[in-house]
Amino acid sequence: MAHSVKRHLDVDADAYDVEIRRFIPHYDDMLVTGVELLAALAPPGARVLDLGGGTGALSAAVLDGLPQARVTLLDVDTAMLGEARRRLAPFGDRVEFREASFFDPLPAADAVVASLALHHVHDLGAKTDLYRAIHAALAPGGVFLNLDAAITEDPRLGALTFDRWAAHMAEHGITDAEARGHFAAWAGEDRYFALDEELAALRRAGFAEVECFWRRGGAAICCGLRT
């Protein structure tokens, strides 16, 4: 069954970007430090595929942040793509949009961005070989960004980290009872790994350099460059 925001968040595609600032905590600063990221490692022509894409948030401030870029948004969910259409309209012809999922065959890109997406993919041997297809896609010199959750399995410090996270939650209104229902019925979905696995899994996948640029919590952004 093809990934759907409303039936996983409970929320619609036109709330989403609402929504989303309730449930993850420093979501603007990691888009911003993102962009900010990118702009230092790709070419300021680059070409952008944004994995995931969902409204375009991060394809927005790619298109604000790199006047010179074009970015293909890549989403298997129909109602996010349409707001997305929306959002992105004002940029015109810098921006091609693809209903599709991430195990499809991907275009050639300058730059791979996702945000909040690939926590989807459960088993860390298919989201490395999805690591693979993106180092594959990318030229030489590419850069990937990955702003997604990083969240250790061990019991007291995932732990802490969940505490946290509904700490955060409970300050947008959201019981900590609510947090904690959240993060179960997400689990059905969303498997978060480690940082020190995401990182190997990108060496495994081919990418020369690797880092984390930024963490906040159980959110991080993980880089990978293509020699």
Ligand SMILES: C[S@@+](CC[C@H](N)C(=O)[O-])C[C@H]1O[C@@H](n2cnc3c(N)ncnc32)[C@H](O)[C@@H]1O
Contents of the next structure:
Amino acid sequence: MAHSVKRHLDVDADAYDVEIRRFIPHYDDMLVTGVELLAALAPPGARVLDLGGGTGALSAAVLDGLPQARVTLLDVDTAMLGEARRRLAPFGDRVEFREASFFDPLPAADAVVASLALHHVHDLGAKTDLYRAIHAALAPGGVFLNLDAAITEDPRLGALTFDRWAAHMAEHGITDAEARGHFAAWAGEDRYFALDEELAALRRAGFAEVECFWRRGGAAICCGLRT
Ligand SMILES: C[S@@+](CC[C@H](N)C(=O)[O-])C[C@H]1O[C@@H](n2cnc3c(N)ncnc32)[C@H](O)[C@@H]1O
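For comparison with the form predicted on its own, provide the form predicted in complex with this ligand.
Every component of the complex follows; first up is the chain already shown.
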């Protein structure tokens, strides 16, 4: 069965943009920083592929921040794509939409971005294979930016990360018990790997240069460059 945000997060697509900010600390800072990095690393007229683009928040920021770029937003969830189509309509033919999985063959791109999407890949081997497919889709000199959770499994350090995450939710009216309930429910579909495992997987997938440029709590922006 295809992934559905309604089923996974119990959030309707038209409420997603509000709810994601209650759930995820530093979400806007992460998107803004991701686009700044993309503008510095990708050519001005880049073909950008947004994997698991959802309602299009990152795609919109890319289209605003790189005025000559074109974006392909790919997602499996029809309702999320519907919101993205509405949000991105003002960008006309600079954006196209694909209802597809990021495990399907990927179109050629100068840059691939993903925000809060690739944690849906459960297995590090499968994630490394996906990173290989992303590397293969990129033109020489291409850039991959993955904006997502990266959390150690160490009991003390991992627990501290989740405590701080729950504290963010508490500031947005979500009780500690509710936050823990969300973490437990999301763990059925989501998998977070440690930052060093993420960077090592990118290297194994063929990225010659890798770096973590931004880190806040459990979130990170990991970058891979194709030579
Ligand atoms: C938490 S949302 C993130 C949306 C958006 N990128 C953002 O930052 O707000 C995760 C998105 O990944 C999509 N997704 C999950 N598995 C996918 C897959 N195998 N292929 C494509 N999209 C997928 C979901 O449908 C959802 O829209």
